[in-house]
Structure formats: structure tokens, C-alpha cells
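Only one chain is included here, represented as C-alpha cells and corresponding to the form predicted on its own.
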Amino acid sequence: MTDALVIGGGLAGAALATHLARAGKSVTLIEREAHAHDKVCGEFISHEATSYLSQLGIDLPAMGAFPIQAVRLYRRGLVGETTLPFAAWSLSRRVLDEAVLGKAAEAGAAVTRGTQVSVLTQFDSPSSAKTSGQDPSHGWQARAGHSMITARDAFLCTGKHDLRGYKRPQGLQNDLVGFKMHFRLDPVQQASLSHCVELMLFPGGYAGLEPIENGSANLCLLIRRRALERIGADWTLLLAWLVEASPPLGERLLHAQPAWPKPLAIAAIPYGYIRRQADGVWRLGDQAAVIPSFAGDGMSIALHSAHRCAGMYLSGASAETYQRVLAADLRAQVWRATALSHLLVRTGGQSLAAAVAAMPALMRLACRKTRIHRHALESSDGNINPSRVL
């Protein structure tokens, strides 16, 4: 029997496995993908994520990460630009996730790839030893491919993909469809994009464009389902409509070369979802909270949840207590970001966002208010303030 079964080898799962293995726990990590792969993600690494990655031994500059220093907002034309109130980086998930997963293996976690957990059940086992705040009479059994794995505790880190029997409820904004494509931009456009992340508003949605390693750029966009249905659910039609609806995006993509034949896509994303109560399993990353992509803090949340979870698990806390503490850590920023995301996909809200973007101080405030609060970061070593879990 392994101490910890970690389901999912993305940032949350790999970081958690690394922390637990370094602490001497036996860890089994199951990752559904056999090889490095891309994910629908803005690929923006804020200062919180940078700190957590450094603790894991990840050197972003050495990996070719691109420094991001400013944000620009466009609504047909340039509306506003401001320097970020913190240091940030950009790196593809294909590269970053592999590096963190490698740290888990180096720490001693047993990593299995190309296998999907299809069944996860809790069982009674009176002889199992108490290793956490979980009831010592219970353990977990998972079917992964043709194998059965038994563990004292289970950690759900499957990102935006739900495990059967553990489906997340809807969030506060559920009508968006996401697309992602990497482009090789024209050299003039790449130089103009420089060290900025650009947020481009269009009717029914918004897109983020930022440079990544090796001279490429990541385009990640969200559009309301009804708007997509009017345009037609075809990437060629959508892209043609986008470059007309957002001239700056059209300019950026002029002569650009796509990296793949078709984009990555995802629907039914439960933005604004926060898990406040446990269901036996420990939930991390997008299984615990989902923040709208424009905020650029999804990776920070994944890494924070791993650090918080490891600290509390190793100190003997229960999954129920952990889930309440993590929800308290994240609910303010997730709520603010979701409220802003609702505005960004509506005509009136876009007008308001444009007015705010014209004032750099307000743009910087919005950036700060959609980050994990510093008190949560400072206390994520496992120490718990009882007043935060009531």
C-alpha cells in the first residue's frame, strides 16, 4: 500500500508528489498522457508561481522562459498599457509540466504515464496505519489500466478533466469555449509584442497573446457559446472573424505560421468554481478552484494548492480542513476575477474595462486583486489560523 496516490501529473499533481516524496512518503503518481503535451492555458507565470517553482528547483530563465513586464488592453484599438506590479514569465506548459514532473520522479515518486484512472473507491481497512488526519480505518483503491493500486490517501489533480464519480458542479461562469494555438509571428510583430501580454476584447469574448520561448507566441481565447454558434464552430471561420473583429489581433497574426493543424479546444469550464467541502479525496488545482484565464493565475493556484496540501497533510490535518482552508485562501481572488470575466464578454462591460484600462493605476490594481493574497502565501506551510476555517 502506498501512502499517497496522486491522480494527474500536471503542475498540481507533480508538485504535490515532489513535496510528499521529499518528506519521505511513498507516492504513486498516475498521469494519463504518455508524453509531453500542450494544454489550453494562457501560459502566464506570475510571481507566486515563480516562487513555488523555485522551491521545487525549477530555473525558469535556464529553461528559456520569456520575461513579461507589461500588459496591454485592446478594444479594436489600443486602450491602455501599464507595467505589471510584479515580475512574471511565460513558458509553454509542454516544457514546464515536464520539468516539474521530472522533479517528482527525482524525489522518489513512482510515476506511471500513459495510464488513466478509471475507478476510484474508498474502502474499509481496519489494519491500515494512520498517516494523516484521515480516518485510519479507510483507504483507497484505484483501477489504472489493468492494475489495481491501493493507497492510504488519494489526491485528485486531474485539472479540467473530471474523474468519473467525482464530477465538479458548475461554476459562476459556464458558457465559455476556450481555444489555444501557438504561432510563429512575423519578426516585426514578434518584436512589437516584445515583453508584453496583450488582452484583446471582441464581441462575446476576449483573447490573450503573449510571447513564449523559441520566438513563438501563445494565443489563448475565450468566447461565449452563443457567439461561437453564430460564427460557426470551425477554426478557420472563427479565426477569420476574430481578425476582423479585433484589428490589432489581425495585425499580429499577419503572415503568422500556426504550430499545429488545428487548435486545442475546451468547453464547459466552470469558472468561479471553488471546492469548499471535501468528499474524502484531497482536491488540488482546477479540481479545487477555477479562475478565469485572463487573470493569469491558474498555474499559481495549482502550485499553491500543492504546497498548502502537502503542508497540511504532513502535519496531520484532514482533507476536510484542507479544503476549507484552501477555499478561504482563494475565494476572494476567484470571485473578483470571475466578476471581471463576466464584464469582459459583454458589450457594456467591455466599455467599462476600456475606461479602466485608460488609467494605468487601476489596471495595476486589477492585476494585484486577482492574485493569491500574500497572507495565504505566507501561511501555506501547514500552519492554520482557526478563524479561517469556520
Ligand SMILES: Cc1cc2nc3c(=O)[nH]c(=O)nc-3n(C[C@H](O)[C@H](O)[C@H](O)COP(=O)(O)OP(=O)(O)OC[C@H]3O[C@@H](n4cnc5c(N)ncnc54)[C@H](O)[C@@H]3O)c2cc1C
Given for the second form:
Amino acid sequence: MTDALVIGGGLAGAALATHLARAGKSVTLIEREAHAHDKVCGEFISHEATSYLSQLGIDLPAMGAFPIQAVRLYRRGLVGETTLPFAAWSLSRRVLDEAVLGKAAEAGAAVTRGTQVSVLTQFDSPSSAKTSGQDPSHGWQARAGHSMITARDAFLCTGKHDLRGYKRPQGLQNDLVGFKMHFRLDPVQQASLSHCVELMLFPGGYAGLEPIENGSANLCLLIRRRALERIGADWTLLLAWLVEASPPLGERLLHAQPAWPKPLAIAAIPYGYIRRQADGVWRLGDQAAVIPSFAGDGMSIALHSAHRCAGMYLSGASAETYQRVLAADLRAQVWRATALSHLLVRTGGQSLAAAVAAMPALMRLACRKTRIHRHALESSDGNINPSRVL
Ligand SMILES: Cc1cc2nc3c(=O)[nH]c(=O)nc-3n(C[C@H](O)[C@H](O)[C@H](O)COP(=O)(O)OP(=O)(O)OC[C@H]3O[C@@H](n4cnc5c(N)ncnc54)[C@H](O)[C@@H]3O)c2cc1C
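Given the form predicted on its own above, I would also like to look at the protein as it appears in the form predicted in complex with the ligand.
Now the complete complex, all chains and molecules, led by this one.
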């Protein structure tokens, strides 16, 4: 029987597996994708994420990450620009997630790829545990492909994918459809994008554009489902419409070369969802809380949940207590970001956002208030003490 079964090898799962394996726990991690892969994400790495990544041994600049120093918000024409109140980076998820998963394997976690967990059940007194003389009182069994895995504790890190029997509720804003595409921009456009993340508002949604490694740029956008239905659920039609609806975006994409034939897409994202109680399993990352994408802090939350979870698990806390503490860590930040996200996709709200963006101090405040609270970051620090478990 393994100590910890980690389901999902994205940032939350890989970071947790690394922390637990480094602390001497036996860890089995199951990741359904066999190889490095792209994910729908703006690829904006906020300062909390940067600090958690560096604790894991990830050196962003050495991996070619691009520094992001400012945010520009457009509504029709240029509206506002301000320097970020913290250091940020951008790097493709294909590269980042693979590096973090590599740390889990390096730390000694048994990583299985290309297999998905389809069933997860809790048991009491399994016959296999009795015969092997291990603590038989409690555990989990998971079906992964053709294998059955038995574990003392289970950690759900499947991101946007809900496991059967563990479905998340809808959240507070769930009518947005997301798309992501990498582009090679015209050199002039790439240069004027510079070290900025650009947020472009258009009727019914918003797009984020930022430079990533290797001279490319990542376009990630969200649009209300009803607006998309009016345009037609076709990428070529949507792109043509966006270029009209947002002239600054049109200018950036002039002569741009897409990296893939089709974008990645995602629907029914439960923005504003926060897990407040446990159902036995420990939930991390998007399985614990989903912050609206414009905030660019979902990766920080995934890494924070891994840090918080590892610290509390190693200290002997219950899943129930962990889930309550994590919800308290994230509640205010997720609530504020969700309220702003409702505004960002509505005409009146967009006018307000444009007025705020003209005031750099207010824009910086909005950036700060959608980060993980300093006390939550500090109080999760120092909890991971290997001597407690060895
Ligand atoms: C449109 C959009 C833009 C975003 N932009 C940003 C941004 O700019 N900055 C930011 O910080 N955050 C952003 N986010 C949020 C961020 O992408 C997520 O919060 C983060 O990826 C969550 O990490 P995770 O580890 O919980 O899940 P994931 O990264 O999704 O990882 C989950 C993993 O579990 C695996 N898996 C799923 N089901 C199973 C199964 N049954 N068995 C085994 N493996 C399984 C998957 O293959 C995947 O690798 C954005 C999100 C969206 C939707």
C-alpha cells in the first residue's frame, strides 16, 4: 500500500508529490497524458507561483521564461498601462508542467503516465492490507487503466477534469468558453508587446496576450457562451469577429502565424468555486478553488494548495481541516476576482474597468487584491518539516 495516491500530474499534483516524496512518504502519481502537452492557460506566472516554483527547484529564467513587468488594458483604443506591483514571468505550460513533474520523479515519487484514474473508492479493512500486515482500518482503491492501486490517502489534483463521483458544483460564473492559441507575431508587433501582458476587452469577453519563450506569444481568451453562439462556434469566424471587435488585437495579429491548426478550448469552467468541506479525499488546485482567468493566479493557487496540503498532511491534520484552512486562505481573493470577472464581460462593467485602468494606482490595487493573501502565504510556510514523518 502506498502512503499517498496523487491523481493528476499538473502543477498541484506534481508539486504535492514532490513535497511528500521529499519528506519520505511513498507516493504514487498517476497522470493521464503520456507526454508533455499544452493546456488552456494564459501562462502568466504570478509572484506567489514564482516563489513556490523556486522552492521546488524550478529556475524560470534558466528555462527561458519571459519577464513580464507591466499590464496594459485596452477597450477599443489604448486605455491604460501600469507596471505590475510584483515580478511576474511567462512560460508555456508544456514546458513548465513537465519540469515540475520531473521534480516529483526526482524526489522519488512513482510517476505513471498515459493512464487515467477512472474509479476512486474509500474502503475499510481491505483483505490485501490485512494479509500484508499493514494498517487495515482505512484506505483508498483506485482503478488506473487495468491496475488497481491501494493507498492510505488520496489527493485529487485532476484540474478541470472531474472524477466520477467527485463532481464540483457550477461555481459563481460558468457561462464562459475559453480558447488558447500560440502565435508567432510579426516582429514589430512582438517588439511592441514587449514585457507586457495585454488585456483586451471586447463585447461579451476579454483576451489576454503575452510574450512567451522562443519569440512566440500566447493568446488566451474568454467569451460568453451566448455571444459565441451568435458568432458561430468556429475558430476562423471567431478570430475574424475578434479582429473587428478589438482593433488593438487585430493589429497584434496582423501577419501572425498560428502554431497549431486549431486552438485548445474549454467550456463550463466553474469560476468562483471553493471547496469548503472534505469528502475524505484531499482536493488541490482547480479541484479546490477556481479563480477567474484574468487574475492570472490559478497556478499560484495550485502551488499554494500543494504547499498547504503537504504541510498539514505531514503534521497529521485531517482532510477536513485542510480544506477549511485552504478555503479561508483563498476566499477573499477568489470572491473579488469573480466579482471583477462578472464586470469584465458586461458593457457597463467594461466602461468601469476602462476608467479604472486610466488610473495606474487603482489598476495596481486590483492586481494586488487578486493575489493570495500575504498571511496565507506566510502561515503555510515552515509547515513542511521532514523530521516529523521520518
Ligand atoms: C482560460 C484560462 C486561462 C488561465 N490563465 C492563467 C494564467 O495566466 N495564470 C495562471 O496562474 N493561471 C491561469 N489559469 C488557471 C490555471 O491554468 C489552473 O488554475 C491550473 O492549471 C490548475 O492546476 P491543477 O494542477 O489544479 O490542474 P491542471 O494543470 O489542469 O492539471 C491537472 C492534471 O490532471 C490530469 N488528469 C485529469 N484527470 C485525470 C485522471 N482521471 N487521472 C489522471 N490524471 C488526470 C490532467 O491530464 C492534468 O495534467 C487559466 C485557466 C483558464 C481556464
